[in-house]
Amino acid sequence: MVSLNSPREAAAWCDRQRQAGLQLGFVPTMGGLHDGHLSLLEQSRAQCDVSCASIFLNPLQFNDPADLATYPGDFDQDLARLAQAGCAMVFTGTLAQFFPEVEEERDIPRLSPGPAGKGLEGRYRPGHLEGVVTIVDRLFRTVGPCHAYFGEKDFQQTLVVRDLAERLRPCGTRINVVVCPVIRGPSGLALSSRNQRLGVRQRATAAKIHQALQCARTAWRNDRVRTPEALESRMRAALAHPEIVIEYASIREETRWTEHRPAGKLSRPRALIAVYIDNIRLIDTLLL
């Protein structure tokens, strides 16, 4: 595995499987791999020619200074996990490297996320999905045309990256945004690098973040109940708990998105949920 320090030296790469006629596939991740990005990769692999990964803790897009500070990640390991896994190349880079048109970071100018930034984590990260779309643009940027692989579990945040992807058709940079399935742990709790800051007891109560998406997902599919605010209500019960503190736990539209109270019939609901557990922050997400 080809691992390079430069954004510029990694687009010189791509550029160079391009010119080669290889299909390139590329998973973004801000490190702290586990079983979940390498499952992107996996996909990645089996439908590119060759697949890219990128290792950049972007400070951007954390709203938190603690939680930039406490965000778990080993370099080394990571490379090794993402070698194991037959990744072709890595690179990371620095602020200054992926915007060297300016000299500070707070003169960095901030994309907009688009009409799907609106709500959730657009309300309760301010400045969070500016950062995401922001640093995203210059992965893509760097990487150019490929397919690029995002985990579901960040569906909103997949939203935001799929509407990025559609302004920079017309530049001449053309990105599939491919949207992978949540990778889930025998309790049902999704993967996340966060995860590794939680404890035994901890991640027994985290176990009900999914307990309480299963919740609505029955309420939908066997009680037959179809309105947003009664299904919200079945997660919050599900959720309660001494030790979770419910950030929300919302039912979007997925085809009108913007609509937090959808009128008319539900066709494609989705259950999100944010929640804190000894201020370890866990989302979650599922199809109803």
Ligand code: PAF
Given for the second form:
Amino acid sequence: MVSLNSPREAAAWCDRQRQAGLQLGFVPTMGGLHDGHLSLLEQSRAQCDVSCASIFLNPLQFNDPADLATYPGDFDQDLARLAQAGCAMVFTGTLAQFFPEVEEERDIPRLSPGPAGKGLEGRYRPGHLEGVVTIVDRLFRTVGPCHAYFGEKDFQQTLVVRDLAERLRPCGTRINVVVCPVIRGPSGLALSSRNQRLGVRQRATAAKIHQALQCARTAWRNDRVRTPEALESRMRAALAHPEIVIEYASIREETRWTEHRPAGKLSRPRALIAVYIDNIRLIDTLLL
Ligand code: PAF
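Output the form predicted in complex with ligand PAF next; the form predicted alone has already been displayed.
What follows is the entire complex, opening with the chain shown before.
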């Protein structure tokens, strides 16, 4: 595996692959790699001729400095995992390399996440989705035309990134965003880099997140519960636990994301949860 420390070198490597007629797959990451990331790489390898990844812990998307400071990651271990999983090239960079036109981090112009940035993560993590879209724009421009792989767990992020890919199309950067299923542990807990911070007891408590999502699915499918309010109250009841602080337990439609409470029948409803367990923020989602 080729390991590159600058976006400029990475861009040149990607250009060479395309010039050789190869279809490129790209997996953007912030490190702290787990089997969820490796499943993205696996999908990329199945669909593309050659796969690359980025590791960049993006400070722009952390609205909470403590969250950034404690974000898990072991660069050498991440490199080893990527190499073993068949990644052909990995690149990293610094904020200064990604944004050479500005002197200071505060001068970096933040891109708008667009309409999909409304509500949920947009509401509870101000600036987060702006930070995501700002760096993903640079990552996409670095790699160039490719298939780019994202996990469904960060569902709102996938909407925002799809929107960005549409906006890049007229500039000639054709990115096909591929959303891959959530990967779960034996208890149903969605894999996340932040899980590394959970102790044994907290990990057992965190299993309630998936149970709550399943509760909403059962209510929708078996009990024919049809209002967002009733589905949400089932999730809240299932999440009740002294260690869990609920940020949101919400029902949204995939196709009418911007309408918080659309009138009429729910179509393709999706349950989305964000909670804190001892200051560790976990999110998960399930299509009902
Ligand atoms: O999902 C992530 O790991 C990050 O948000 C991403 C897409 C790598 C951007 O920093």
